[in-house]
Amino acid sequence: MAKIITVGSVNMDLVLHSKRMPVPGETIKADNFYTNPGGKGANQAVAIAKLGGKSIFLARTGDDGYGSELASALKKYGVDTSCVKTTKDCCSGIAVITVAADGENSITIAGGANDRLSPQDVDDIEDNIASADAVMMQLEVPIDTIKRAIQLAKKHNKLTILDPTPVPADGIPDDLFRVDIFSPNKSETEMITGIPVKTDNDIKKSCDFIFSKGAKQIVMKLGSEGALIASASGNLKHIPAFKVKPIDTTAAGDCFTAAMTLSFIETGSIEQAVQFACAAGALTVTAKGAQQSIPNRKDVEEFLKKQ
């Protein structure tokens, strides 16, 4: 079984779900609510428990009545919880999720104990890094913290993974670059390249940026386009996506990145892993919510056997 460490958030998702988004300064009403355990670090650590590997997570959550309901959620997913740490003094993550009636969907986040976890919450579990098989990052945590787990990812030879989002104002450092697979979106790309994705042309530009800064392998997530694998040799190969019915994109791109990762150390094969994470990802809009529209490994490898 893949031993998979994820480094990233937790979040209390708030969900309103309406006919359609705001526009600047209008007030619309919803016509659904509900809270939901989310955060793009759990979201990814839960499809890796239910997909089938061993998932390991590192995070912090507040002293708030929201901190135990989060390390609750995980552990009935089969996420391993013994590095998920409680900040006194200090409110959990929140998102405040809005989903429009075709399923797109837009989000605002309090950081709260995410903010707080550290590059020495990091070195703690040193050795439970040294016997994973991948460490897994996203950036709703701070950067400091993701280098470190990327720094001791590479002294012990672990593959890395990371989903750049969301994009710093300032830009992503140079040591962020340097994974062994880089997977943004089509916005993500635009936002940390500067260049506006609308032809291959822009599409390789944009990844020759992307390699120039040190990434071995880039993986990027296009919705319903379904994904592109680039290599640094100039070599682009797109994988399409499954046509389903959207209901909550909320949790795809988190699935896709899990699914992608795990598929990857069991066969060594990215097209066998994209096309994997594809069906993942797939599947996930089909279901409202972020962790309960994780499917499982069986419903990914039964959807995959009907295509």
Second form
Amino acid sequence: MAKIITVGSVNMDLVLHSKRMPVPGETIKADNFYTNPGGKGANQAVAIAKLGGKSIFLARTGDDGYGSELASALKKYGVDTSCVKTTKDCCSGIAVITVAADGENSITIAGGANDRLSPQDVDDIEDNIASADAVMMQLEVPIDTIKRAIQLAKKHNKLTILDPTPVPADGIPDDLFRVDIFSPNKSETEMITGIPVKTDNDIKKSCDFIFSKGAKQIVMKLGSEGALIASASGNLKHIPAFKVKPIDTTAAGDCFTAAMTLSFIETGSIEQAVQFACAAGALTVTAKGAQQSIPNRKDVEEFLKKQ
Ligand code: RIB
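Having seen the form predicted on its own, please provide the structure of the form predicted together with alpha-D-ribofuranose.
Entire complex below, previous chain first.
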């Protein structure tokens, strides 16, 4: 069974469903409100477990009520939480999410304990990293922590996957590009490269920029348009999306990255992995919420058979 370590965030999501997004300065009424466990790192870790991998999660919760709820949810979904630490006198990460009727969302996060995940925390799990197949990361925790995770993963020749979200205000430091699979979405690509992505030529220029920084392979998530696989040799391959009715896009990108990572380890084929990830991501948008909307392995396999 593929063993994947996720280094990242865990948040309690405070979710509002409304007909549309408010514009700046406007107050609107939501149709529905609920809380559910999320966080880009936790969603990825849950996706690995639900899709059939061995999932180990390095993260920090606060010592508030949300912290224990978040840890219980991870356990319920089969994630190994032995590396999830409780941070004293600190609140857990929070995400305030508005979901509009077309399924699109907007998210504001308060890092809380996620901001305390340190390079030392990564050093503390070096043995685990040494026995894993891959280390998967995003950017809702301190950049130095992610740098350390990449260093240690490379020291032990492990596959490194970075979903560069959210893009830091001062850009992505060079060390973070040097991973095996760099997987931004379209708007993140634009923020990272400064190139608006409208034409095939823009895509090529953006990928050239990312490769020039040291990424080995790029998988660009294009939402309802599928995904693009770019290799340093200049090859571009578009994998189309599966058509589904979107209810809530929250966690779809997280599930995509995890599914791609797991399937790539299992099959060794990036095309097969991205196809599997497109299916897992598509199913995620057909249900509300974050971790609970991520499909099981059986659901994805049945969905793929029907296509
Ligand atoms: O990617 C979705 C996630 O982003 C949410 O679960 C929220 O917690 C934020 O981290």
